[in-house]
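A lone chain, given as structure tokens: the form predicted alone.
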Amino acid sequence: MNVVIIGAQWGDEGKGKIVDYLAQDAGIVVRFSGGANAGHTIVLSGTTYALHLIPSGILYPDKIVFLGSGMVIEPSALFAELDDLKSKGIQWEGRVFISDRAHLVLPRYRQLDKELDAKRKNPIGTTGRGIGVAYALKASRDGVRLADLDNGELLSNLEDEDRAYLDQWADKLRPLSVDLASYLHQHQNSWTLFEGAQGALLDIDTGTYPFVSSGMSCAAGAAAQGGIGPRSIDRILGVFKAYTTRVGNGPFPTEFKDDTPGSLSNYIRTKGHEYGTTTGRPRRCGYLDLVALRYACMVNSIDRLVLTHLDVYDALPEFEACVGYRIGDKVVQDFPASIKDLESAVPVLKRFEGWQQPIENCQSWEDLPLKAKEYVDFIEDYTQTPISIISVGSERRKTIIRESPWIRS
């Protein structure tokens, strides 16, 4: 069985805790879009682990995890998470695999990709890790796979810097290799865990286009970079937060305008720590906008949602929700393309009432108080997608299931 989880957001929505409480369950984690510009936290024990290039299901001692046809790796990035993850007490020999056919970053896509978002009129606000740019000679037909390490000509027409970069990691590098494609379809039988980066609004063709990443975020994704076919998809979980956040620049019509010491904004991120996790860029917060989130589910056949970081709203008396766009003189519930029109969108909000109390320690859907399940229950109406799995706490137990995600509808 083959199930995809994507953020139904702007990115760090908690994919990174929902693939790694899932994973207990699977066999095999693959991770199929993104580079070390994505960041994945998880909370255990105590410890916290911040992941970026390597599949959240590491964290399991019996599960092999791979890196997708998708990703575009910086093997020293790469390397340096991996020796982290061994002080940490985490064996990864043997279980960590990376798809001959994903793509490698080399040392000088940094600054280039810092100067073409200098150059830009509207920066996009890149990480500036090279992603762009390796995805770019990607689709120029210039990039360098892992399955080029052993191509003697098309190396010899690298820079002489690349040349040597690649001469220092590829004796590391190609014992990691596998062609996954055989791989998963030998181990077809085996329940199987596809995980996204970033979030369905980065897609670069779905998403807020061009402040968007350069790799596909959406499920597709999940078929056409995870080594599968379409058809081979039997389950997607969407991850979107009880509210949205965004890093970097771009439209984001819930965005709170207040953003002093004291703001709603301010509560919100110190609460639920929204900083990034590969950057430590701040956040910007805002309301949950179920615009895009239903539009998320459109896109993307999203068939169960994952609710994380509810419990952000315990202490609040109310809050606020987005259910349409005024956009002149129209209100409107889908989503534009056009980003003058999402730049220029007010929302228009629905008041709920909170429930002022804590639920990290809520084991399941009863426990929750009602006004918390007053919202879950009207996302779930708006969107017309269950929500299956709901995260009150940072820790891998403070997780309601409401559904398995590995039974098939």
Given for the second form:
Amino acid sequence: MNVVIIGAQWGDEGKGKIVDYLAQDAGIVVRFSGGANAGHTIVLSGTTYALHLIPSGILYPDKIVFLGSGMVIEPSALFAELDDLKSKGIQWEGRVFISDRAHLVLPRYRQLDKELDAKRKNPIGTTGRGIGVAYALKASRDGVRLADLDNGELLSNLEDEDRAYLDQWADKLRPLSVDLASYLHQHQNSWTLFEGAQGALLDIDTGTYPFVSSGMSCAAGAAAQGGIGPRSIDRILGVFKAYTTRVGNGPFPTEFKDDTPGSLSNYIRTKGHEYGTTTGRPRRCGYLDLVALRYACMVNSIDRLVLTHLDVYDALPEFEACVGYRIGDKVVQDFPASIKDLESAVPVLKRFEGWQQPIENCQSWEDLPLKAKEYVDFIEDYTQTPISIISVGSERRKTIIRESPWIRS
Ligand code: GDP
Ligand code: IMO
Ligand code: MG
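Take the protein just shown as the form predicted alone and give its structure as the form predicted together with guanosine-5'-diphosphate (GDP).
And the full complex, kicking off with our chain again.
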């Protein structure tokens, strides 16, 4: 059975935590897109693991994890991450494999990425990890894939510096290289999780272009880049926060205007630790945007939503969520493609009463306060999508399962 998990906002929704939780029942975890621009955090028994390239199933000693063909991987970053995991007691040998179709990131792409962004009139605010450069070279058919390490003719076309770098890592990379599609075909009876990176609104096609990343963070990416065909996807989960965050530049209709000490924005950033896992940048914060969330459900065929960070709202007497955009003299509920429209959109807000009690120890739907349930019910109603999992804290156990995704319907 194949379950896909993607971010349904602008990234950092808590995908790492949810993949880690659900991986206890999976045999295989495949990360299908992005590179070291991602930062997926798992908190287990007080230890925090920040994963950038390695799939979030790695903490279980018996899971096999794969880096899919849609990923762009810098070998030095990969082995630094594996060394770090090992220093924390995670034995990875024999459990981490990479699709031979995955593209490699060369160190100079980082500098190029930063230079390109600095030159833009309206910078994107990239993570500076060379991700856009790697995907651009992939699209222009000038990239280097893992399978190409043994293609002398292709390597001879590279600059000396690039070839020397690849030579340095080739012997360590080769044993990790696999034909992912064939492997998954042979293991089609396994329970496999497909872990997305970034989020629906950062996807190159469905996101707020050009303020997006350059990979496929949409659910379709699991099929195109995770080694299975589209018909093999059984269930698609979209992870979203009780509010919205964004790192980097680009339109954000529900962003809080006031970010001064004592403001709601500041409160959420502090309570939710809203600082980038990869770059440490403070995340921009705002109310939940239901217009954007419904769009993400629609374009990704999301079957079930996963709500995270509900606990961050614990102390609030009231809060709001966006149910429409006022653009010019019209109120719309469809998510516009135009950046200008998104920038000028004034959110139409609906008010909710807070529950004003801690929920981090709630273990079931019944344990949640009525006002929290009312918020959940409203989101389900607006998006026409059931919320099957609710996360009430960063620790693995702080998770409420209303319906397991490992059920074929
Ligand atoms: P990802 O990129 O989607 O995996 O998310 P990140 O790891 O970048 O950011 C999510 C952050 O929120 C991490 O620090 C998680 O430990 C934390 N987190 C995840 N779920 C919850 C939750 O339900 N409540 C709280 N308070 N924190 C959470
Ligand atoms: P995870 O998987 C949040 C953002 C960057 C920037 C834009 C382009 O942890 O959710 P890039 O370096 O990819 O070219 O930057 O995308 N971005 C993310 N924001 N979470 C992420 O990943 C992100 N990956 C990229 O901040 O605005
Ligand atoms: Mg993240």
